[in-house]
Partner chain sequence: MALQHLPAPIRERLLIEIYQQANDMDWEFLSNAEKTNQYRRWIEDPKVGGVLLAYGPEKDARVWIKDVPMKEYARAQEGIGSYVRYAVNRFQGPEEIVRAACGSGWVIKPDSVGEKPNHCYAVAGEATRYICWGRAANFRDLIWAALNEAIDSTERPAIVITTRNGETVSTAERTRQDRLALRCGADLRYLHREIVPNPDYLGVTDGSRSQLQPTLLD
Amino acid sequence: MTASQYINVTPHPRILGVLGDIEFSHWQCLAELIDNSFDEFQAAAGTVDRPSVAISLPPANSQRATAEIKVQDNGRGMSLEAVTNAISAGWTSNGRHGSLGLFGMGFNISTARLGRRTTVRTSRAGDPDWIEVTLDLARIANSSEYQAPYRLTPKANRDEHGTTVTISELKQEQYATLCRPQTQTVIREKLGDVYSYLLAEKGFLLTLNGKKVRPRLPCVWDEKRTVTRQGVEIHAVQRIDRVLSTKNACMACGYWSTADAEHCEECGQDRLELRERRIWGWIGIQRYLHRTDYGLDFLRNGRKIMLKDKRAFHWEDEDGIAEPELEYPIDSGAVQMGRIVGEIHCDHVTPNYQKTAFEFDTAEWRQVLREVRGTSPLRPKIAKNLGLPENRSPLALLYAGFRRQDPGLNYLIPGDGRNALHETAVKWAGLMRKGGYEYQTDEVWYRAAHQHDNPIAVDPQPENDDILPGFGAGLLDLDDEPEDGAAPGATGMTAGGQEPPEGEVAPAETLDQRLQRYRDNADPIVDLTGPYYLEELGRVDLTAWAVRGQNLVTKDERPAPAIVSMVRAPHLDVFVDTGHPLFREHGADLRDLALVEVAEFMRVRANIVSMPLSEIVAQLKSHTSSPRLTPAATAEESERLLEQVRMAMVAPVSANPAVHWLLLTKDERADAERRFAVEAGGTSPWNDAISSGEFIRYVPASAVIRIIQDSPETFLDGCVFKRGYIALSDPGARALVVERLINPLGDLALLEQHRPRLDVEELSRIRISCRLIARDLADNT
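With the form predicted in complex with its partner chain in mind, show the structure of this chain by itself.
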């Protein structure tokens, strides 16, 4: 018979110090300690007046010998028993659910990582003393026993409460990095992001070296903004709130057992607690696009575990072995930019010990993903091809509504009538996060999206009166002018300095009133609007206005096509008369002229008239968000438009795919197949693309043109292009219509296929071709 024997597996006390070798970045170490305080605040549920945590890191001028890190909270404080547990590795009062502190190791890992000595000072309201426990890792390791001395110091005021963790004898590398002001700024920003929900919604105060950690707030479109797809209104923000069945959480292993289980179904222990479970939050559309700054945040007990996560944008066939496939963003050309963001709370899902991810192989996590993105692919056609049901999840809705990035209200993308203003939108987001007053709502972005659809351009010639070329409105009897020609509100002087009409003499219009009248009859030119700062000339905050139907006059009543006015420094208004002959007849660029006026204002103000005017204009121009006339920008625009043309052609081609396929040369077919192989992701076979007409999306631009030329009746008359064709009976007229379309398309094709060296005039021509094609595209929703 063998007697039972035991081997003592108590770890050596050195383990405490070794925990500090675990890879945790600075902010993560601090976050572990903040988590403990924030957990306590949430558990106290409103009994603490203003839940606050103050962190102090050693200043740049400190010395390592005396430097320390402090994390001080005004929570309820701890009893001797509680503080003993709090600092014992592997012990946690929270169990594995319901709070941020995990496994009871976060405290030991983070304090050991930063320094060799940790003091915890704590007391509850009403207790007579402060309890001060010191964990000296070197001493504990040498003593071969886990022993931490504590002492009691009497409180001056019994009402005081809270806990302070002080880490000293900082490790050399940690100290060297932490005391840098730049590191502290980075940590402050990171914490502002990770805790944004608790700081903004729960009013927790977090300071780092006496400066407030500001929550990084989402910059999303208002919930009321919508787009319409196939008759369905899609809101820019989708709320998610799914109450799950109540389950038994195992405090030992974290497994969720059924509500009636008596023992954990995973580990067999009986430390079960019945808990509510819920997945809630929102996903929405950011007001700007970015290469990396988008994606979903997943939170546990108010802290972000995963930030800007893009997992939900991949489709994974649950039964397949293929790699997850990216579904968003895939529509934005060479440089993929995205803007779907969100905040999903899933307190019941187990994170990894570093709190940087969740346990992805759990039923709980999969359920979260399902709630957000559903199980089918987001792309409806791919889903259909695979025989999967249509995806109606919140993410699929946003995908349907906002996956594309065409400027205008149709996709909620700011634009200037020609191009999207992506960079400007990002700049505005920066101002929003800095607290800029007018950027707090989405109004500025919305105005710019609206302006794209209603672009600022030179007023077209009055149409009705143009009976003979060259004899336009000027032929009209002057007596008629006041009735239908004069601008509303234009009382008093008219531009030409004519006397006001006889009869009542209207009171003279003040300068303020005049400017207001201009504004009332104007649209803002968003791409010029914004702050400008020039080294020698100072700053202006410019608002540019495209005025219609008003004759502009300067302060001294001199008529001018563009005027500037500074009513309140540094705010400058520039007004441009879009109907002025300078623009309407001579084709001058109204944006350039506006900047000339601004430049002149600035150099006169600074009294440096020796500075060349054109140089100032050039500098101003480089500050605007107006699109550049560079080969790259023009090529990108051409590609984008051709992509739109191809997409729009899929439907008409699919009616008779074989006819169009036969028009392709051998080389073009090979080209198309290659492009398909690279871009389509291999979910459906090439043969299907040929028989469904999808192939048109991959054919070279030259072939697109030939196919349109071959059967214009298939693509014109509002099908792909607006221009009318069928109604024309004369073959010559028909040919002309097609030619007027093919010529600009040819320019786009040239740029997409060859990337030739182009001079400015050629680039201008291609840019105009782009505008002509964009104007002629039928609605593509």
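Now show me the form predicted alone; what you just gave was the form predicted in complex with its partner chain.
Excluded here are partners and other molecules; the one chain stands alone.
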């Protein structure tokens, strides 16, 4: 072979500047530099005290001519040879496995995209000098070869070490965007998400303009929380830990060859390293639902490559002939919301050069998906119809346990006794991520789910005529009031609310003890609880309490149906005495009165007493998660309750389905079949629904009412409704029990079937009917 047979392919020096045209977002550019520092920390294996990276971006009031971007770490630093390799285009000390930095071009792309001049300053502990190397892209492009001058600067302290990358002569568009405070906030949040595992688990510290980048921690139910489906207890978090066979990793091209291979089976090189492979992590149930904020994170060497990915929620046949079919979420109505999240580590799978996805056509990636979601559809009936085995994967278990979004403990969804509190649950997640102490565990969400199943409006005596919200167990019995009218626990009582022994003088109850006594005898009103911010009046983090059996008094001992107390700003408690005559006898709404007290507190605190109180209440009301009294909201509430009634009727109807089927008219049967065709998805025959009693889920509301009227003994006495029936011997009494149930059901049926135009008073009546039915249901989960 002679020299004439070769063509010189050495790139022109201008290539360094051209690399800056490659599309990388701002956070990606910074991440490429952070990757190098984090690689160094992991290679140092704990020898660096508190591994830290500090990013400095130009402030909003800076001048572009002097603005700089700095990324500084306290790693071990580099020798002259190492820094030469680090800034050389295409060179990398990192193999294709075992590090964050890959492909050897990330440094040049990110620095060239941000500015035209880059200086690297580095030194190792014990070295006498700092090494400063400058890459001036304009000067290099005008030269015939790559030339980057460097100089040595004596160190004041030889123990100093680390590396600083400074980018100057920033490009106009990059500078204009990066100096915006909002852009910096977005970058900080994005980096906190991408590096959450390394920041939270490895103790790495990352700051941006002096402010700590906080890891975005998952807001999931505790692993101990469970639901039961068909006798199987399903935990809210499923662990995955699959050790794969050891293979030879090619450090040149990244291909995995067999353990006994001597050369790469893909590129033929002998740069092979025998490595263990493992797929591990978890998938679980988020404490809130969201339209987009859910999905699985996939990580490589601790950095998230894919965030909130929803690929695993689609089923695709192995031949790949049909389009992937979405399996989750599919049960949340017109607006689909999901809550399955996870963190899957798969260090052995190759990502793309932008580190935003994996190579999906590789066997390694397909194996990761199989470990997470299995190979069969998540939907058991679909799998059965296709002749495929039942899916027992971790994702299939969560799907079986938590696919529905009904409020209550049955699906771990916070609720207020009537509706799910989706927006409130999201707000609590925001407080959790801001460090709110009481939101770090899932107790707040769990209490709300429990309260939904045990609403504060529940009357322990079914025959009680009280129907307003907040009036439930433990109401103060007026006949038991002391003759002198003294409020139990208000004054003259011990801190525990007990009368002192005769002859002894009780120590005065402190304000804190009094408030704690109120809390000990109260249930939280979850739809009022949460943060409120009004532009002119500031912020409060409100906790609302429905207090029973305790007469409330203000700080100066004045009795009141509702009081507020701010023990520590911005946390504000509002207490409402559910036994006060204002609610028991005059029918005032305790939620509205609670907001009046909060509004007055905020108005006085801000010293803006001229602001109309009613306007403040209106603004606060708009922030609550209480359902609005609109036709749409009331209709949705009615339909949800009727669906619960139908679901509860399936079991008693299935005992003798033919009898109840014959009670339907010809038109009602046709209506039920049409509804079945639309809602059941055609996965099971209609005849099966008739023979199993499932048909009751699809019959018109008017037919539901008639069936209950015809055989109340089948559905009352705790079967579907709590009301007692069989024990009554008088036919008139039995008829009254049924009538009291049917009347509110008729209101719900009217709204579902006819959607009439209703004024506020009529909507209020239906809202009360909804509450009566919810109170009467034996199991409203």
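Rigid core: the largest C-alpha set superposing within 1.5 Å between the two forms. Remember, predicted model here, so these are calculated numbers, not experimental data. Residue numbers count along the first chain shown, from 1.
- Here F715 counts as shifted, since its C-alpha moves by at least 2 Å between these two forms after the core is aligned.
- Superposed on the core, the two forms barely differ at S56: its CA moves less than 2 Å between these two forms.
- Superposed on the core, the two forms barely differ at S196: its CA moves less than 2 Å between these two forms.
- For A632, the displacement of the CA atom between these two forms, after superposition on the rigid core, amounts to 2.9 Å.
- The rigid core superposition between these two forms gives a CA shift for R765 of 5.6 Å.
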